[in-house]
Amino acid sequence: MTIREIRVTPVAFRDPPLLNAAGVHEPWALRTIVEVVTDEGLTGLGETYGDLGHLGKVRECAKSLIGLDVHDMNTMYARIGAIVGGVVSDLHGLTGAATKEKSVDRVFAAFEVACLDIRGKAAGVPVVDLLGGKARDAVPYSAYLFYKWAGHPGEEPDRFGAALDEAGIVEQAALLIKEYGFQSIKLKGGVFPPDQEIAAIKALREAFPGMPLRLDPNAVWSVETSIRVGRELEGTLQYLEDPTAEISGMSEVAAAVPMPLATNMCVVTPEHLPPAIASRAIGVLLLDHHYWGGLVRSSHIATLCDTFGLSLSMHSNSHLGISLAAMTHLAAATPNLTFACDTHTPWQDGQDVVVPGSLRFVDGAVPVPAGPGLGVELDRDALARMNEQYEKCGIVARDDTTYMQRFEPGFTARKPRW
């Protein structure tokens, strides 16, 4: 099965004003949808970031893959590596350091997922079977809470409302749990002074006793602050995610706090694993196939983590249903991925490029789609509408910091902030 055509379509969808260490989400989130078409008429789907620089590399690489067999992943990776070359910067700064390998992997991943979708369809089996088969029938996800404004400035409040204190965070958690059945909770921190976020976690513990809790300040705390917060929340957090920057800082914190540390920032490529393991910097790695080089390479990383006793969860960025399907197949095929995964799906509020029905949440978990390949179908009307939104929205790269500075001119994304 050779690749006859590749279609690359940038899309934009509405995003609420979610606050984080880098600033606040803009009104539109960007993604890129990849369709790989074979000479036998099968089409595979992939999804990746939508920033203009990344989109340009995806389009350039797509041209070089015409004529390749969908099984020839080594040649595909080599061709993409030759084109991508140097480092692609990470503008929003919440997914860790940029490296050459990560730059190649983040372009390759979308094509790899699309080819796995094709291979599953050709064989009549779901992608999870190509990754070793199901270790679980449904993948648990976590309620992903954000401090947020009631709505984007100048617009009407969105249906989620404001969450700027403990009461707002608890109310938001109750809404997401009611609608999706989530059985664990993650709070995106690094927004307010640490004591305020400690209070929010304690309010969540009181409101939802026994439910696993996590806190992620995106590395804006000093080592000293991280240790203080970790000790203050002893017995409350399932894990503390990226409290401080760099492997060395994480190692110092890990040795002094009672809960494991998790990361999607200080360990983002295989070269980071040896020093992180040697220094005992982390206990949980948050996989993300979008920048670990796709599903197969991520499964290799999972095996390495199992060898060295690292637990696994899964990182999420603003995404659509193709990515949710790929994440679900990968997590279902990974026995040692034992923590509920992150997802931004609730914040899409029903917006998607896949036909409804194949992806659903049941008691906070997504059953593995039953159809061949990824098990999802592209909604072409939705794709066209979101592409038109991309062309009109005026945003070409995610930049939480600059958007925040429009409303708070003195805001800075410096680290450490506390």
Given for the second form:
Number of protein chains: 2
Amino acid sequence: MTIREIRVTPVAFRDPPLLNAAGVHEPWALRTIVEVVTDEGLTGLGETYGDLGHLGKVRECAKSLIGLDVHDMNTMYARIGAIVGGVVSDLHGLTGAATKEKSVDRVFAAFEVACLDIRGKAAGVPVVDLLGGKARDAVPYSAYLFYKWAGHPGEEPDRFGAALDEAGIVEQAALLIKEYGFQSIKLKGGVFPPDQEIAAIKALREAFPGMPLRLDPNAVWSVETSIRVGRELEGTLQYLEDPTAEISGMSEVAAAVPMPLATNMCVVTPEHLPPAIASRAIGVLLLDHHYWGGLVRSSHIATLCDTFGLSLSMHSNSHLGISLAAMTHLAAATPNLTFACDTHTPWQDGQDVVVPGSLRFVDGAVPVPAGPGLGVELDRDALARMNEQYEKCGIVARDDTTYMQRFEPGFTARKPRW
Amino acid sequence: MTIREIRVTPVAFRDPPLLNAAGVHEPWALRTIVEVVTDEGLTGLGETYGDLGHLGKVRECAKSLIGLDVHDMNTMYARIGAIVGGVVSDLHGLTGAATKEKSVDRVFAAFEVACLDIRGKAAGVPVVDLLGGKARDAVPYSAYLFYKWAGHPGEEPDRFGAALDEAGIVEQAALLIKEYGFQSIKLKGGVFPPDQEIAAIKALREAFPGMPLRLDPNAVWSVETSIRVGRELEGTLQYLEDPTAEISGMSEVAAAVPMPLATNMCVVTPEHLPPAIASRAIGVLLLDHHYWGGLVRSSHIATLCDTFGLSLSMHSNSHLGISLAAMTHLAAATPNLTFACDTHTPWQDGQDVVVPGSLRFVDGAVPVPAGPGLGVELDRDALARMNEQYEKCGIVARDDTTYMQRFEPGFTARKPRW
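May I ask for the structure of the form predicted in complex with a further copy of the same chain now, the form predicted alone having been displayed?
So here's everything in the complex, that chain up top.
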């Protein structure tokens, strides 16, 4: 099954004003949709970041893959490595340091997923079966809460409304749980002074007793603040995610707080694992196939984590249905991925490039799509519409900080902030 | 592709009197051949140990796998885990400590390889393609030298003749290199006092300048002896394999000798990796899919080793062509498996259960079989003949020590011996 053609299409979709340590989501989120076509006419889908520098690398690498067999991942990885070569600057500061390996993994992943989609279609099996088969039939996701404005400045409020205090966060949680059935909750923090976010977690605990809770301030706290918050939230958090920056800082915090620390920032590429493990910096790794080099490499990392006693959850950026399908197949095939995964799906609120129907939430979990490959079908009209949105929206790279500074000129994304 | 039937056939084949720390190879070596048949009539081949206890577990587990899909490795692993349950005693003392996990991995591997064979056949691709594609077109193996008697006591000398001193070892190396084109050499040691084996290595160095050399005494030396030998062989060995027992002992030796240490004894299951890495006990892991849980799990372990800076080679027990094919597909798909692999193939001297032709040595390397799946075909006549040999040979479990004691009543396999 030789790759005959690869189509690379950037898309944009509406994104609510979600607040985080780097600023606030812009009105449009970007993704790149990859379609790999074989000489038999089979098409595989991949989805990756939409930032212009990354898009350029994806396009450049796509050309070099024509003529490769869809099984030949080692050659594909080597070719992409030769092209990506140096260090690509980090996309937006929320997924940790940039490295050459991470940049290669990030470009490779979209093609790898598309090739697995093709292999699954050719074999008549879902991608989960190419990854070892189902360890679970449905993959639980968490309610991913954000502090947010009522709407983008100058626009009408969106249907989610404002969430700028405990009451707003609890209300948001109730809405997402009602609509999706989520059974665990993650709050994106790092937005307000820590005491306010502690109060939000306590309000969530009161409103949803027994529901696992997580807090992720995106490494915007000092070691001291992280320890203070961790201790104040004893017995309340399932894990505390990236309270502070760097493996060394996380290690100090981990030794002093009662709950495990999780990360998708200080351990984002294989070379970070040995020092993180040696210094006991983390208890939970948030896998993300988009930058861990695709689904198969992520499954290798899952075995490594199991071997060293690290638990697994899954990280999410704003994404569409191709990624949700890929994440679900991977998580379903990974026995030791036992924490509910993150997803931004609710915030896309039905916008998608895939035909509706094959992805749904049942009690907060996505049943593994049963169709061959990823089990999702590209909606060409939606793709064209979202590509048009990309061309018109004027955004070419995610920049939460500059957008925030338009409304709060004094805002900086400095770390630690507290 | 549902598993409809599994045939499990023990076989025996002639084995020369190869000496090692545990004693001497008996006249017959045992293996178990596994044939997995799907409801479409596709057949996949696997090969594993032939010892009676293991054979019983394989047979028992085989029944529990009927009805499973050949992709459903997670369920297969869980079912085998439920059956194997406790600790299976170690097979023969040369591949390290027994653990429950290792026992499950050991039973699982034969079925996993057979299922990959089926999946490759169904997709029309070689197994290497299911593991990431070729990182190399042919897999280099080493000349695996053994001290040996001229023949089994009471029998005519075999064609390899005796090798009981430096001259015999050099002659044996010359023969294997002439017939197979090997470009690196491993000497199984632990048979004679260390100074004699040092002399053999030095004789090999002189006879084959520039050829990478390895020595493997199967952990029969004390830490002190290991350090002395390691220092005396500075500049001569590519790596020193299992000079002494246990991770702690290997760690002491590793800190004091100039070459990397390799193992297939102190690190034989995932749980051994964290302490071995933390104590810098080894530089090279000898993978063996037969006890690391099959080809895919071995590839996960390869990534782990790469992440932690461990190099890879491959271990071998007496085996037939199904295993040689599986080892070759795995090694070809593993970019960081850069040392020549071990194989006992020359000692089987043409005896096989697979139809000749698809496996050959070119300059000491086996080109990856090009056919679908493993690329080897079962020779039913040979299987029947070798099964008959199994029934008649009177050996049901490998026991190099007792066989040796028949001729040297005072022999013990105590460790350390020197």
